[in-house]
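Consider the single chain below, provided in structure tokens and representing the form predicted on its own.
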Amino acid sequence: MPEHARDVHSHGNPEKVRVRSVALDLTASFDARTLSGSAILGIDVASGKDPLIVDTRDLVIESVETSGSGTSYATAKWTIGARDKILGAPLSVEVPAGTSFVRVRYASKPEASGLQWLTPEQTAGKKQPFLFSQNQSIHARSWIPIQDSPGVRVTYTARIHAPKQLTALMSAEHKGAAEGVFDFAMDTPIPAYLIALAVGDLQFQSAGPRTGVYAEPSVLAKASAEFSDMEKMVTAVEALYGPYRWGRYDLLILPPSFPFGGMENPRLTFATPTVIAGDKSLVGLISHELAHSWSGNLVTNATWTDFWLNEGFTTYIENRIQEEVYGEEQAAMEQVLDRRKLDEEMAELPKEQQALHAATADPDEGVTQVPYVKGSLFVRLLERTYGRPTVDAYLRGYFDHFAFRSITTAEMLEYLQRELLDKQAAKIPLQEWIFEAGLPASAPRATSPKLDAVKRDAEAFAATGAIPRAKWSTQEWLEFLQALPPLKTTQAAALDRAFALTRTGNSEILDQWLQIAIQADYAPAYPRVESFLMSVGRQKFIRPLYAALMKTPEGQARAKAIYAQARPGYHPIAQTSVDKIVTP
């Protein structure tokens, strides 16, 4: 790793000795809520002299041995470091001169960051037991003993054993499977971010030749409904920028606990149940999570400081996939909402934290609007200053270079210079968009004339109390509820007489709803606000719930209440980022 790629949420030492590959055997145990078994690191080693050091957070080392052949195993000089907050401990392991494997025997925490186990009663189908892992950003050291780094590539393999009466699935290509026992295989090297685990009551239903829904089985048949475009989308995505590099593209909808929209996981997206509209609305979510496929999982960032390299282009992309196969309006609706996200973080976010390149302490706080929504308006400024059609070549050809390799903001903007900028006349504000904080005047700004009509009409009822007539799409109602000013305990009921919004099964629709019901003190919308509360973990939901609760005492009273509840059924992620904001 160069120099000014070296990752400062990570004690790994990969520029002396690297890990290039993980062989991994575990037994998932639901009885003691751990992984435990053993990880086979294969290792370069710049030199005799250097330790290997990998990350770990909590885990229970047994042993660790190294070996020349892979063979056989001699028993080795190991220490753990101090152990940090955020980044865990070090574990460095002495490498005789001929090392080419170092095997780890150990076991991870009940309370490992990087999983969730949840009981029957937690789960779609109340009757088995469920399991899944959340890598991202540097949870994967909670299971797995390896140098935790975005910029450290691993192919890896992995034989899993868990109850018979279960499915074990990887974000790898499956092997084999036999009485309980699962084997995959990964040859394509990735970070380790981006090695995935579940272990659950699982089917799959097929989408196209090469795609397809895994989910328990009262969940298959509307999330198979749901996502039906998913082929469509691949053969969207591949028209513009180059073939889908990753065999096949499977989508695993789990619990609702699951604290993020979804997880790129190649191969194998993650997803939360909450994008399952019945109209197929919210599947912007799906063409963001596979658009990593060439943006984050192709072409990495090399640290978390670069982490708009994933995010910005892969919005952009979201976005082209949305109006490929949706149409114009669509993908305008949605860059126009976006915006508005944008703009209200960042009025909020500290000047740090608003530049494209920008480093946190904990990298999951950087996981904000700003690599998200700045970063695809810088590519989207690119587009209209240079012609989308010179655009397109150009992150093709982008693609193409840095294919499997984890970059650099620096690397990428040597690139972009080069292969864009030099040959053109028109200037990009390269430093105010990457490196300051704010939006730059330059920023493209979308329009739609129906999130137009529709921002008419909350400004009517706000005034009159007319009530719309309202056949809208999800986006159209969001722009609505969004554009309303804080409204009386009477206008609230009004609309809820009308739309019977505390009901709605849109969960986008639903949290932006209870929000606007928190703030107008509409007592029949408070046992929905518990039960959404208790029954879904995704973060950006559940947290500007609580903020809303909490800005009255009253309100207090009740996040408190509901938290000491639903906390032990959120992911460790989700526990964390709410823990500050309901208060002791």
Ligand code: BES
Contents of the next structure:
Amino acid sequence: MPEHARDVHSHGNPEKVRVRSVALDLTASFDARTLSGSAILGIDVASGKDPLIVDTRDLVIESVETSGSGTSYATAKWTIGARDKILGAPLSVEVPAGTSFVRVRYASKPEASGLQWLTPEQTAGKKQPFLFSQNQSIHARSWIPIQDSPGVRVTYTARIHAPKQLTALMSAEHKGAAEGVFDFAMDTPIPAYLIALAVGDLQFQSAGPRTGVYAEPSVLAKASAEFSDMEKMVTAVEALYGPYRWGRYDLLILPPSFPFGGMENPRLTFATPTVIAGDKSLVGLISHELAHSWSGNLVTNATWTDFWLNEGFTTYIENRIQEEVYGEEQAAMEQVLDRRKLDEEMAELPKEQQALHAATADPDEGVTQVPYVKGSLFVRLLERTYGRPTVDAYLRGYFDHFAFRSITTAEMLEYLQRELLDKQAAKIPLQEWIFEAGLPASAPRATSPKLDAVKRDAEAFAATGAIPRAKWSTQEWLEFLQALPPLKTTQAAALDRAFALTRTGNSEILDQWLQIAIQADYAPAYPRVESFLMSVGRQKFIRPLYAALMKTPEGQARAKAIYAQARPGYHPIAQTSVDKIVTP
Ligand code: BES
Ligand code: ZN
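Same protein, different form: I have the form predicted on its own, so give me the form predicted in complex with the named molecule.
Complete assembly follows, chain above in first position.
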């Protein structure tokens, strides 16, 4: 049972004393860059034998009290253990027999790893500051004392005090807002990594009966046009895997320093503004985060070693949504592009990180194409082997069976064996797929005639300099750029002359192009490299660009100079990961 799955990334002791609920009362102080107030943890009635142990990282703890009824509190004995660089420090609280509530008064530190405090200059509107959290994987503990394991689910309520010209949003139901005070409740138990908070100058535009977009005022019109298919997407997944169980599905567009593309916070996906391309060509990201409402939020990986259960199933479902809403050709192109990224990354990864079931010391480092794309190919193989109708029905049953639970890979496999494999003649090499390195030969391969044609254009350009006709979609552009061999400076210049790639407004195309430009040492692109790295904090883009720069001595100097300026504007998570690339 997940209740006993040991999580190496948490100090918590849920097997002894389990946290079931959290009630937050926090004030966001933009001057001090702190969240301060209290968290009341509701626990299974204590026997008095064991302490309660929760995770913390860099919290300033003022007091800890315990209570039986939740009405009157008594001072508790507590200790903070040694701080681990990755895991933070355990907070151990003596809980006398009969204790049901533990109240911690505390504040977060300005450098809390799960929070980014933005100056007005870092926002679209340039007038108001902004705060957002990013708890996955193990950053909840930097602003909430909690058993920060995906195997521990809690309901939560929150009262957030914020400057009165700003709006607070959370991954929860809105329970009322008055002058600078916002109340929220999430009645369905979720893991700590899905608790989320944002505070900023935000407005809302509805997209459908239960969908809509929040963004800064100057971004809202563009954003809601881009994401006008949200309601259709929700309907599409429901037809496949059963009802959407979270009430509303809204989207929050964050400032560009958001370190990820998207984050599946329940009821409120957080997303980078870099998916706004103007033509809906990058909305697969929304399909992805929405898919997590089933794979991830409803059925959750019990530990980060089981991360592929979240991301592999989600990447598969993402593509099914894309197919449903934008057609087979679009879905096929996205699969082909994913596969190239997997093959490229797999070639460089250490063996231990090539298995689906894989542990890393820091879970943020396990985020490779393997859990995503290899994981999705595993589900795709089931589909190819047993047929879509059978596997769709199986998955629907899987989500119902494990709804609102956190499960390990072993539990998933046991259910798969019983409910699908045992009923079918054809075999799947499970051991190889889940526990071994490399991509099995049985991996299905998607094909796209459109991308095949583009690939031939890339080959022709490389061989003869022939400029293609290029009336291309985003995915075709990405195929073209990724299929090119390393270019000479003159070749890069010819492409830029023909297509003005350095000036493209499409972030994915720009990112791919700038990687090429750096490798080709095409100087006219350097100002754009710098302005992109200065304005965007999405790790998927900035890490490869810094890595490309670091390959030559001149590039290293450039990378260091840019990073010295850009670093203070990056999220703490991005700072940590880029620090490892741009080394002094
Ligand atoms: N849950 C992830 C983001 C994440 C993973 C945050 C691990 C922290 C640790 C989210 O669903 C995701 O996968 N986002 C992708 C987009 C997707 C289309 C592949 C991203 O941010 O690039
Ligand atoms: Zn995901």
